[in-house]
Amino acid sequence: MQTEVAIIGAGPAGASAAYSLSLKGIKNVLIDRKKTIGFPVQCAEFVSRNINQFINLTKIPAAINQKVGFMDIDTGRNLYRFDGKGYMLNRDIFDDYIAKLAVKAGTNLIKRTNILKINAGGNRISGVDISDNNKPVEITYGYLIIAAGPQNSFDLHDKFEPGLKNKSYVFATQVKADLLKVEGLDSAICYFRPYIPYGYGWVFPKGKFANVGIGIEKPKVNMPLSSSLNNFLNEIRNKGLIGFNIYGKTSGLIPVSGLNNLCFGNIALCGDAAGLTHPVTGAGILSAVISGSLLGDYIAKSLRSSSNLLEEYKEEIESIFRKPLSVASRKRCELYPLMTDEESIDKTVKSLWPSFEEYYG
C-alpha cells in the first residue's frame, strides 16, 4: 500500500492529524492495533473546557459524562479548591468520534494492525494484520506521523536521532467504583499522600461512579502500585466517598520527561509520543488534539509546496509547550523529593501544582 501520509496511532493526536489532512484533500492512512477505537480506556478522562476550541463537544453530547466546576487538592492537612471548569469524558466515545470525523473526510482507517518496523531510509513501515492470522502489512509513505502513545516497541531499521522517545514515566492504575456522595460533587479531587510517592491519587466523578486511581513514577520509587492503590482505596472508602464494588481496572503510562525531539527527516511526532503531557498533572488530551491538528496542517503545506516544513511545526509546538513543560519537569524533579510527610506535602504542593499562585513565583 502507498500513501502520502501514514499515521501510527488513532488516539486523539493521530486522529486529529488524519482529520486535518483529509480536510485538505491529502491522502492518508490511519493505523491502530485496537479492534475498537478508544477502547479500552486508559485515562482518568478529565479535560478542560478549552477543548471546545478544537473539538466542539456540544456536537457529541454522548462524549460528556458530566461537567466539572472545580479542582480540589487534598494534602491530608488541608483541602484547597480552585476553579477547574472541565468535562469528565466518555473517552471511548470521544476518541471514536474524532476517528470517524477523519474517515468521513477521506481517511483510510486500518484497525487491528500492529506496526513493528519503521524503515526510515526506505519510507516504509511494516507490521501484521492481527485480525487475519498476522498477515504481513507494508505501507510506503511520503510522511510518517508517530502518534502511538507514550511508549512504542518499533524496530527502527535506521538510527533515529536522539530524543525521539520518552525517557521517564508515571505508572498509573485506576478502578471504576461506586460514588456514594453523588449529590453536589462538582469537583475533580487530587490527593497527595506519603504512600503515593512521586505522584498523586485522584477521584474524578462520573455520575454514579468515579475514576479512582494513583500514579507513581518508576523506577524512582519501588513501592508496588497495588499496595499504594489499596491504601488509597481504603482511605477514600473510610471517608465514605466510594463503595466497595469495583467495576473494572485499567493501567497505563504517562510520560513525564517533557518535550521530545519532534521531527526527524520526514517523520514527526505528536501527542503522548512527543512527550506532550504535563509532567506534574499528567494532562495530555488537549495537547494531543492541538499537536495532531497542527502537524496535519504542516504536512499538508509541505506536500503542496514540495518543501519539508516539519521544522516549522517543531518551532510552533515548542513556542506553545516548551516553557511550561520545562518548568513542570524541573519542579517535578526538585520538589517531589521534599514531599515525605503530610506537613512537607502541604507546604511544597503549593509550588508544585499549577493551580496555586506560588507555582509561578
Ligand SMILES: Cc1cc2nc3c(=O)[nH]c(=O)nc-3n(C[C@H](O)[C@H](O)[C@H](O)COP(=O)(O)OP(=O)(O)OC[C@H]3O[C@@H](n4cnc5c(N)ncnc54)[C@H](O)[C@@H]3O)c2cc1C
Second form
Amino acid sequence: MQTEVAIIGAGPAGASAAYSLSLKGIKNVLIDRKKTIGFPVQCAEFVSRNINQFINLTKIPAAINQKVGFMDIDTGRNLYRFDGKGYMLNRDIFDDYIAKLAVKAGTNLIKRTNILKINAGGNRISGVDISDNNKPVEITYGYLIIAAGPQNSFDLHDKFEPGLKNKSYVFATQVKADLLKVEGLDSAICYFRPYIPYGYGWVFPKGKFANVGIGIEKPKVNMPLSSSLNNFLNEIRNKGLIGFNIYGKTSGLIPVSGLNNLCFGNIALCGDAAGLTHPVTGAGILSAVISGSLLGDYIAKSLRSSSNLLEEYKEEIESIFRKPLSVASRKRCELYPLMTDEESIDKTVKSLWPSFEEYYG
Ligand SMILES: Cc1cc2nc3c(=O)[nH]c(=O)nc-3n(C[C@H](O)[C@H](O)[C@H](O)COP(=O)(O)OP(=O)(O)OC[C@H]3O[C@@H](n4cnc5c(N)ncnc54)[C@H](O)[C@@H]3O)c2cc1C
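Show the same protein again, this time as the form predicted together with this ligand rather than the form predicted alone.
Shown next: the complete complex, the earlier chain at its head.
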C-alpha cells in the first residue's frame, strides 16, 4: 500500500493529525493495533475546558461523563482548592469520535494492525495484520507520523536520530470504584502522600463512580504499584469517599522527561510519543490534540508546497511547550526528593504543582 501520509497510532494525537490532513484533501492512512479505537481506556479522563477550542465537546455529549468545577490538592495537612473547570470524559467515546471525524473526512483507518518496523531510508513501515493470522503489512509513505503513545515499541532503524524516545515514566495504575459522596463532588482531587513517592494519587468523579489511581516514577522508586494503590484505597475508603467494589483496573505509562526530538527528515512525532505529557500533572490529552492537529496542518502545507516544513512544526511546538515542560521536568527532579513526610509535602507542593502561585515564583 502507498500513501501520502502514514500515521501510527489512532489515539487523540494520531486521529487529530489524520483529521486535519483529510480536511485538506491529503491522502492518509491511520493505523492502530486496537480492535476498538479508544478501548481499553488507560486514562483518568480529566481534560480542561480548553479542549473546546480544538474539539467542540458540546457536539459529542456522550463523550462527556460530567463537568468538573475545581481541582483540589490534598496534602494530608491541608486541602487547597483551585478553579479547575473541565470535563470528565468517556475517553473511549472521545477517541472514537475523533477517529470517526477523520474517516468521514477521508482517512483510511486500518485497525488491528501492529506496526513493528520503520525503514526510514526506504520510506516504509511494516507490521502484521492481527485480524488475519498476522499477515505481513507494508506501507510506503511520503511522510510518517509517529503518534504511538508513550512507548515506542518499534524496531528502530539505525537511521533514526537519538532523542526520539521518552526517557522516564510515571507508572500509573487505576481502578473504577463507587463514589459514595456523590452530591456536590464536582472536583478532581489529587493527593500527595509519602506512600506515593515521585507522584500522586487521584480521585476523579464520574457520576456515581470515580477513577481512583496512583502514579509513581520508576526506577526512581522501587515500590510495587499495588502496595501504593492499596494504601491509597484504604485511606480514601476510611474517609468514606469510595466503596469497596472495584469494577475494573487499568495501568499505563506517563512520560515525564519532557519534549523529545520532534522530527527528522520526513518523520515527525506528536502526542505522548513526542513527550508532550505534562511531567508534573500527567495531563496529555489536550497537548496530543493540539500537536496532532498542528502536525497535520504542517504536513499538508509541506505536500502542497513541495517543501518539507517539519522544522516549522518543531519550532511552533517548542514555542508553546518547551519552556513549561522543561520547568515541570526540572521541578519533578528537584522537589520530589524533598517531599518525604506530610509537613514537607505541604510546604513543597506549592512549588511543584502549577495551580499554586508559588510555582511561578
Ligand atoms: C493512568 C493514566 C491516567 C491518565 N490521566 C490523564 C488525564 O486525566 N488527563 C489527561 O489529559 N491525560 C491523562 N493521561 C495521559 C493521556 O492518556 C495521554 O497523554 C494521551 O492518551 C496521549 O494521546 P496519544 O494519542 O499521544 O497516545 P495514546 O492515547 O496512547 O494513543 C496511541 C495509540 O497508538 C497505538 N499504537 C501504539 N503502538 C502501535 C503500533 N506499534 N502499531 C499500531 N498502533 C500502535 C495504541 O494502540 C494507541 O491507540 C493519563 C495517562 C495514564 C496512563
